[in-house]
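Have a look below at one chain only, the form predicted alone, in structure tokens format.
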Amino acid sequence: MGKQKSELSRRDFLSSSAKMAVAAASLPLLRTKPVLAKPASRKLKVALVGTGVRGSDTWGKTLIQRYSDVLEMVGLCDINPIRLEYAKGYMGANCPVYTDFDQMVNNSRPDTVIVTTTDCFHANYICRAMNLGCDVITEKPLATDEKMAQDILDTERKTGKKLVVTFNYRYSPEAEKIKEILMSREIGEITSVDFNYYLDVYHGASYFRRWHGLKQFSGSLFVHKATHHFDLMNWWLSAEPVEVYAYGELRKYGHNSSFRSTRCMNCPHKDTCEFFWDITADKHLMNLYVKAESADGYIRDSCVFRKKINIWDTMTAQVQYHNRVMMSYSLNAFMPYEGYYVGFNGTLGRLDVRVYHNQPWKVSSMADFRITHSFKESRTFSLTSGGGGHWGADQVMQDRILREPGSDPLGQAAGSRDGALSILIGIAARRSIEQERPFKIEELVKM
């Protein structure tokens, strides 16, 4: 009976897609440039909430070391006081620390709050910071469900504060090159896209041993991880999603094992489990997480086979855009290598891009491009990665946000609408799987 319902829903979706796309093509693509209010006579006062790896490194230590000439870190906040104290020393911060967010904002009076907490709490801190008079920089994803997304959009409109979403993937060398090629219209008008992303058995597994493995915290990988990919596609196509149909299963992790434990450390199966990960070999993670467990009970090296895992590791989605482009997307989280393949079909030809991240073989390039014109030969070229975090993308993004916000020739700066549209594809995909039907974006949020 469930299968019959699914087939009927999909048939309805396909038969109505052309009519739906034409009707949606007149939707306005509203964009408010997310530029932070920067004081002219002093440094930007910044406060950080969430002192995990991303917060203490990229938005903590790096900011203090590289941008101290333009900003001042005035407060750090985390619900875990042990992690908070360690992170302060690790970052080299010289500011007060707080376990109460409102107290931090009221005492330190930041211009901007940076949010790097667990995903499901992003919306709470974003909205509270704006209501207290602060601009916000937030890590992706913007939020984990549609209600949170609506709250953020409504609060931004009400307060008039600025929100920047840190989609660093937009600033990677291959992403910029893809955008330039599509903007040149060398392959004509884009009609459809094939996008396949591969997480390997090391990086992919890491999501299942952390809080990300629980849907209530991460929204699933359709939200936490795929928000990057959906944002890239929205940006590459200069388009907004209209409808999503998706499938997802848990095929490798979670219940798919004959043995399991609570965590890797002290696991009785560590000599035979291929996914054993020794957190004790990383002093920084031991200090940041293991030594802080007594304060909140969070285990950083949880078993990837624990039965509580409720996200998917094998996912596909079909996405219809307002400009009639159709995307076929997949995400697999236990592959032998990592990277992605994307192919754009245009009225004048096709663009194929293969991006290499973590590979079991040596490659001389990070990304291989092939442009094939109809009735003509192909041309190929390759790109190498940039240095620094996320193939050089992190520093480029932070420079644009903090030093040169007016410089944005490719439209890479991302605000609340960009953040919302990227997660709404993932949320619609999740709802589609749960309800076995296609899901329209307009069912979720009033933009």
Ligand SMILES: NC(=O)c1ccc[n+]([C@@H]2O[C@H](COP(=O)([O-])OP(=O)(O)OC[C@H]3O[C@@H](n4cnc5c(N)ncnc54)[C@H](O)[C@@H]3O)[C@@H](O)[C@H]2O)c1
Second form
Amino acid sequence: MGKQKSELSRRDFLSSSAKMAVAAASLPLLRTKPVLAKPASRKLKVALVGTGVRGSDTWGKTLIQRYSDVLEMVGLCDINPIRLEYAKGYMGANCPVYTDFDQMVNNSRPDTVIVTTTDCFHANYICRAMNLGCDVITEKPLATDEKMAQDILDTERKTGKKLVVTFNYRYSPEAEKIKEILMSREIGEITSVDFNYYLDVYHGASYFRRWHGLKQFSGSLFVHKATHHFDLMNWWLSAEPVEVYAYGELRKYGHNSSFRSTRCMNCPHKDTCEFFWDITADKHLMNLYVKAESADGYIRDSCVFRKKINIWDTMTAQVQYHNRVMMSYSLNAFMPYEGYYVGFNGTLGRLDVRVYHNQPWKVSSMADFRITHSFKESRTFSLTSGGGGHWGADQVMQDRILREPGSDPLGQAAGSRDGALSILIGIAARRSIEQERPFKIEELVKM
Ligand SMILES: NC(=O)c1ccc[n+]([C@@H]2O[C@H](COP(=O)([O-])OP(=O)(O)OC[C@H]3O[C@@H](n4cnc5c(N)ncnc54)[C@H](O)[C@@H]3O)[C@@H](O)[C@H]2O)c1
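Switching conditions: you have the form predicted alone, so give me the form predicted together with the named molecule.
Zooming out: every chain and molecule, the one shown earlier first.
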């Protein structure tokens, strides 16, 4: 990148950031949030598309077991009929199943459609469901490219339907505590943030075994995984991203090994490969995926060293926000432990948080906090995890969406704008790597 170009983009940025500063004054701390339309005299009718592990568990079995007093599952859809049948039994659902989405919606007339398919198909189903008159709950990421994001924003505007994006990480105990501390302004105005996320050699590797390893399905980990992190940051800061500059490399998985196979099951290297993973030990996963392979050819335990893997495992990004906050972010997917470190620099002090999700050593807490006031004392405290899916976050989020949408003191309910802004950082990062230049969010989508 030449000097002149860099100065120009900086000047451009300054002029647009001046405009953004004006906009900032009118950006409410907690924006109006999407609330699903609920029928007054009957249960909410819900249909689900994508009966994989997330769809059949969190949005299938759990929904039916915990929320049958307020909702009724009226249809299930997936392109894989074998997985669909198994998932229906696993969930304990007694509704019809469909391999055709329009047929499901037209026959079962749901109020709300839940989208839990492979990421790259979210946008198609979100838009179709809204056009057919339904509200939508979608899993993250909202979509995998900017055109899909634009289609969703336009369709929501046109149809007036509601879209909820399930950012469960916002409901984890440490994320809520960080939000409370920042809202209290105890460390003053935030000027910059250091955010480092670590995925380990187990969970991190799992992304390279599945469809996630191909950019065309997941948008890369900058979108699939980092959408959670960028959403947390946007929400923590009550700020909107303006510009992104990123780097990415594939250093461990994919082409980096001297040996490889097609899949772990039957692999000739299973005794020596550190990444060997035995899917046959898990009956549920065998039923959900291996027994359904004949329908779509999808292999759930693919080799992490497949040459066609085209996502990065080592990523950094610089993000500039509308309110002049600078964020330095990294995501590494083959670390010996898992969790994250985030440090907020404020005009009155600093907040350090270390979060432990999966460590090979024993940890007594889920997160350690340190708040240090400039020229004054430093205070530390720890949090322990809530039980249940994703540290208790899944259930708290589902309760809020399905039972008590009115109560939202921290502004955790997330809609299309939140979903879009979080993926747009990742998409801008992808474009920045591809084009070796800083990328503005406004180059991607008209909000
Ligand atoms: N918020 C979270 O913490 C969290 C956790 C896990 C997964 N997720 C999200 O849930 C979604 C599903 O993930 P998963 O782990 O269950 O994946 P999965 O591969 O187990 O399931 C995806 C399902 O979608 C189906 N599918 C694929 N293409 C389809 C199409 N065109 N039409 C209909 N169905 C189609 C597949 O057959 C499969 O059953 C992803 O978007 C993922 O990001 C979120």
